[in-house]
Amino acid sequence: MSIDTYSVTDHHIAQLPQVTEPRNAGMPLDLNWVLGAQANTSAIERRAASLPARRSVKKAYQAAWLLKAVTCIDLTTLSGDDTARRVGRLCAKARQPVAESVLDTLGMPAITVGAVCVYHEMIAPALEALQGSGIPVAAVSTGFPAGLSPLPLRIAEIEQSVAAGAAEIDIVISRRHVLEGNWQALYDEMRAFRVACGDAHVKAILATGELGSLRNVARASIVCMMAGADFIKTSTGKESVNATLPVTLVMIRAIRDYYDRTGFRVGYKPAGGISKAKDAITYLALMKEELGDRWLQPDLFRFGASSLLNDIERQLEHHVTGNYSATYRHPTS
């Protein structure tokens, strides 16, 4: 059985948005635009609540969407006990995220995940393990996850990770700038991070669970894009509240507004709390409805996840064999 209902393997053309799209150059801070951003919380929550019930796909269509989700995963390990060996196992999984026998049955070529995300100290072993695969290494930076170290140290951390070979840098913003409404400070900080990244692709983590309101999420999203972010990302995965559908709706509508006004496409990355295959399909459906098919490619959409791949594998194996395999048969590291 061959799955041709979805373009699953387009990600092999290029992983990074600056390769296939004009890179977001940013723009001067426009406070009228920022302060004009609002969020109707009740309407947003109603729209988000309707998605899981309305967007249900089955059989070959479900398998196709799940394979697409795999290609958009930033396979991640951010633990204090990470070792080179653990990262090596994670990278082996990144190279072959779905069993060859399953892909063969589905009539699919080999696929990979979108990137591998690690701490700075694990960049070298990740690069070694991924050599020749085309899979980029992403590094978290700027005092992750709190972002409270001195600014010069945060900038130096970015520069060191880029020098070590990271192709993508996931930075964290200073939440206090958002909570205090100091949009100039947030813009200046994000701009400094963008400059420090150089040619590396920069994802701005908003830590939306700590920003206080959906309106603040909308405004922070706009400011970070004005300052040149290639991606905006929900969470570090360490907050008590991480990616949610209401937050996602606010952020991707800010992305749409930014594209309409500037012509630059900015990517989106929900991270933290997305561990079920059905949730991945819901997020993909929302991206398709709000932004269109172009944002379903890994150069503009990523899941920040580790356990998500495990559940997707189990669902794909069930589709092929009719049986669910045990979770322990699909370790990620």
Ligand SMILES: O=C[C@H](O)COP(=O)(O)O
Second form
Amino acid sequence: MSIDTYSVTDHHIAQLPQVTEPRNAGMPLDLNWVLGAQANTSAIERRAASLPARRSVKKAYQAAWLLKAVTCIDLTTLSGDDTARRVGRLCAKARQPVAESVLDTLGMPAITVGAVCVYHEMIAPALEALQGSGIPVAAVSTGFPAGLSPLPLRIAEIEQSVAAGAAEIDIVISRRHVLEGNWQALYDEMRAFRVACGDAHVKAILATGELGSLRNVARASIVCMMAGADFIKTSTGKESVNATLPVTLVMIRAIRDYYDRTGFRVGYKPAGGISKAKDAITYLALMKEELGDRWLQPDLFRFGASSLLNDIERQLEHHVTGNYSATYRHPTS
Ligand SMILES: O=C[C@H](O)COP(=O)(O)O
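One more: the block was the form predicted alone; return the form predicted in complex with the named molecule.
And the full complex, kicking off with our chain again.
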């Protein structure tokens, strides 16, 4: 199946959606629902394997999809040697991720990335560098990436990050709760994190590469949503296996199930190892197909990525410098 006919309108490109989404309030832990969650691994893997080949976007539509992807990036630096200077450069890129000349040629308005994602210590320089841009700062907290520091410290870290001005907090769950099937413990932990976040939105990093099975991924996704996660996110980027298409299918179907049963839309953030423009399009197409256009807005979809933007920039350059530029039409025209 091709997605040539998918329209990527100005509305989709718009940086900030005008819709007001009721925040996921969560619900009591429903163990019947959690334990009933299954994942047919071979069917999911078969479908995931066919996705990249089945998804193609005509050249005339690609630039719009790529710009859409840019608006959904949590531009990230999560390195032990991060400095205020490096974060400053990242933020300058976040403000203007695509060269003005490229946007002009494509007839597109100025865009920014979805957010900048850093460690707690880098919140202040990020805020300073992003002043006036409207781009939120996301902080990884709770002992990222392993999440094995004492619970009170992890909660205090969230509180400090929120006090420092982070509008979004990416927490890591305790993988052992999933591996031991201790859903109550996972729920209680996630609930405590959500409370500590206050008004800041919370993304629950499942570290799916360490959860042992797709069924565990499905169950952990549901428990975190029940406990009030605003987003569920695949990975820290530090596991040996990070974002994958099978895991994505499982997580976004859990999101759909949760929406059908509760009416709350929870966001999805694939993260780790997504560095190619064509992969970004595959993810966007999958979101559109499984969850619909609403989940293509940056308040419900983000890529956690440190190098994806570089490849998207390269591809956009091809669009404006190659033969292609002469034939470019906006998808809505
Ligand atoms: O959430 C962010 C991830 O750490 C990014 O991973 P990456 O450096 O592989 O793009």
